[in-house]
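Next comes just one chain, in structure tokens: the form predicted on its own.
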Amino acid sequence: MLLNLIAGHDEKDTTSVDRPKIDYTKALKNDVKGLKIGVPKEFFGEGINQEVKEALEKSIEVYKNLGAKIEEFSLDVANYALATYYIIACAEASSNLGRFDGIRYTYRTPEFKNLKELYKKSRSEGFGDEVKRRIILGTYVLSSGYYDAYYKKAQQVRTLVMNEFNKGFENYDIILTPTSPTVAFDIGSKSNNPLEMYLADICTVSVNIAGLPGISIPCGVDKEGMPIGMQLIGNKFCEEIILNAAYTFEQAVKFRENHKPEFKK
């Protein structure tokens, strides 16, 4: 229902695509017979938690039993996509958040003596540690002498990632991967180690790099009851296919009924 509201052409947004409106609620047909699902072997190799791998393998069997056609193939983009994403995303953060000056946009500090102090205190108080970290990284990769070495090269690798996905979608309707190589971690547990937190994104950032729709749904839990995610990736403007595939899986496994969340105090 939310996608119905936000999808479609926006005449005030020059980056939005002019496509006809679609009612995505009609995509939920609870049927995946004949659906071709590609499983990239690189996403199930070194570094993936065993419990995550087992949960995904069981999920693949569910799709087989529902009539989907499953096939393993090669999609060697994850390791390239992670570095590429954090260069491009940080560069865009640095560029886009430059306008957040406390005058025209966003938070303004209540106490300042001059214009320079207004800028400094507004941005220091208004941005959290992770946002500041990304602005600094992004400013660095866009700076003179480093633009070609990092940002330009990242854009070239981005094209390679997109091309690899295009090849995959010549044969498959959906690409199935883990959402993360590990189970969900406690909120704040990675805050002191940003690099470890970034590495947890290795399965998902390639979707952002390639400009593709993806959906993450729970497909199991570990021994501690922490959820395990499965990611379904679709081709451009094929949200209906991944929504139906996710919905059909949910109706088959009844995850929410079988795994009630327990919140720690």
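Rigid core: the largest C-alpha set superposing within 1.5 Å between the two forms. What you are looking at is a predicted structure, and each value in this text was computed from that prediction instead of being measured. Residue numbers count along the first chain shown, from 1. Compared with the form predicted together with the partner chain:
With the core held fixed, Cys90 shows a CA shift below 2 Å between the two forms.
Core-superposed comparison between the two forms: the CA of Leu118 exceeds or equals a 2 Å shift.
After superposition on the rigid core, the Cα atom of Val131 is displaced by 2 Å or more between the two forms.
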Given for the second form:
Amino acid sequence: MLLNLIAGHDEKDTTSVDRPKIDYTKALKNDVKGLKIGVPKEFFGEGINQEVKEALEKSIEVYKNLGAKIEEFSLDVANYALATYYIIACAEASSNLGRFDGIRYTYRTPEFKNLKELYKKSRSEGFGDEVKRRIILGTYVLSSGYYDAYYKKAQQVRTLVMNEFNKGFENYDIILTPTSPTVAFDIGSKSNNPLEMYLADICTVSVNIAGLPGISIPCGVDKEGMPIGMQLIGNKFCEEIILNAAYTFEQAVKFRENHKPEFKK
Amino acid sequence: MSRENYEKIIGLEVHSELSTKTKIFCSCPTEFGAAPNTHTCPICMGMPGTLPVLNEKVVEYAVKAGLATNCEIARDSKNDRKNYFYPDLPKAYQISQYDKPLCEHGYVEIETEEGKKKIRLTRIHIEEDAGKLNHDEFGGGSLVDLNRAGVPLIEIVSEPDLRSSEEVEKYLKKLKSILEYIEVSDCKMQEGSFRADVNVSVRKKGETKLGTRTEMKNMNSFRSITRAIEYEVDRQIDILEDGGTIEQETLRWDDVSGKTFSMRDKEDAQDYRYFPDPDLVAINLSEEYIENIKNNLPELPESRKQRYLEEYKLSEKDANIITSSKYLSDLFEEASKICNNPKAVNNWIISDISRILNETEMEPIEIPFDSKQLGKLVVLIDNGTISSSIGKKVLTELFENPRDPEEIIKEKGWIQISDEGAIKEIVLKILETNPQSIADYKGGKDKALGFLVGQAMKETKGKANPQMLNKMFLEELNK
Ligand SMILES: [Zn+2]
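Structure of the form predicted together with the partner chain (previous: the form predicted on its own):
The next block holds the full complex; its first chain is the one shown before.
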């Protein structure tokens, strides 16, 4: 429903693409017979939690039984995509967040001697640790002398990642991966190890970097009842295909009826 | 070693506001002089979550400027972010162009004593202007006015090809007139819509390596630019002569003290962290688009000048003065059409109008009367309604309170006395009161006639027709 509303060209956003609108509710056919699904083996290798892996394997069986054609293939982009994502996203964030300088927007420090101090104190006091970390990282990769090695390189790698995905879509309608290599961790439990925290995004950022549509749906729970996610990635503007595949899967496993959400105390 | 042994090397970065109706990335008006922050919207105020949309007119105007200055036009260009903190910059970055400017490798020709000289242009790119800080008269702080934020600019960067402040002035005037002719900028220096950053260095004559340069920011009058260059050149030569070295730094020119002051040095040099603006798409121009603009480019000053030399037989010097400004040039052509006397219009512009502009430090664009009124003035003189000395008074009146010249002379009672009876009456009266002059004239002193005419003019407050006076005095004296 929301997608139906936001789809299409926005004349106030020149980066949006002008294409005919599609009614996505008509895409939900509850049928995946003949659908070609590619499963990149690199996404199931090192670092993946055993329970997550088993849940995904079961889901793949579900698709097989529904008549989809499943095939394993090689798509070695995740590590590059993760690095690329953090360089580009932090660079943009460092620039986008510049406006929160205490002049017009956001918090202003109560005491300052001059303009420089107003900026320094407002931004040091106003931003949280993770935001500061990203601003510093982003500022670094855009600095003169480092731009070519980081930001520019990241944009080039981004093109490579896109090309790899394109190759995959020559053979498959959908690429199936875990949403995250592990189940959700407790809030704050990895604040001291941002790298490990960033690794949790490894499966999803590839999609953002490549500019592809993806959908994440629950496909199981671990021993403690934490939900496990499956990600379906489609080619550019193939939202209909992944929506239908997700819908068909849900109708088959009735996940929601079998698993009531539980919250940790 | 004396100053003559040094060569001045000057390069300019000129910022010129484009006269598009709306701003570069939103639809706010660009008009100057509105109440603070009334020409703003979420986009030009840099509200979080807003997105810029490039105004196509800005690209068109910049391409026009590029073509008029012999530049190559980029088929593939883009917008980049220049990141820095300043209160007049609400997003903390300026959207500009970094490594792919719209126009490159052009030149502008100026006339020097040694003949024509080409000043090479490195590039012309588009960018948004920043807001303005108004230093608060009440509370000691500064208030931000964002009306100017997002007004489109072109930055025209020259190579260090200029060798004197005279050349700089000629170059700026030429550039200004080109931009006026192609109607992309009104170049009002006082409003800051045409301003320059001036880079100055010196080196000993014969040397090929460039010296360290200093940069003076945001200069907006020819006079201060000339003074600042002279001052800065002297300062640099003094330092070198004393065995010192020039620091690369940004300077502020102070008009009152006539000195430059350091704003920030190289250590403080900002890293602008340029990168392509992810909110905007590449600017791709087709051959057809560029060709179309090229074919519709208005007549440039150089070709207008040639036309004036041939069509109106103006002197080279006069043609140069008139074509240096599009406004003067338009005034000349339109007024000439009305009165059919281009020679007279030329004289008015070259002498009286130019003099008044100089005295009042007014720019041609600020001339308050129009070509119709000037044309009418010439007609009134040509048909004998007023004398040319009354014409000068009418011109002064036109500058002060422009209206129909016919109305002015009626209102002021300046209509020339050309009635034979009335003139005769005056002549007789003057002769009666000046018997000595009559005697002088009869004694062979021709000068006496001039004196009598002068007296008659004085009597009529300049309204009597001088030719008729002359004629009638002669008649009476030779009786
Ligand atoms: Zn606006």
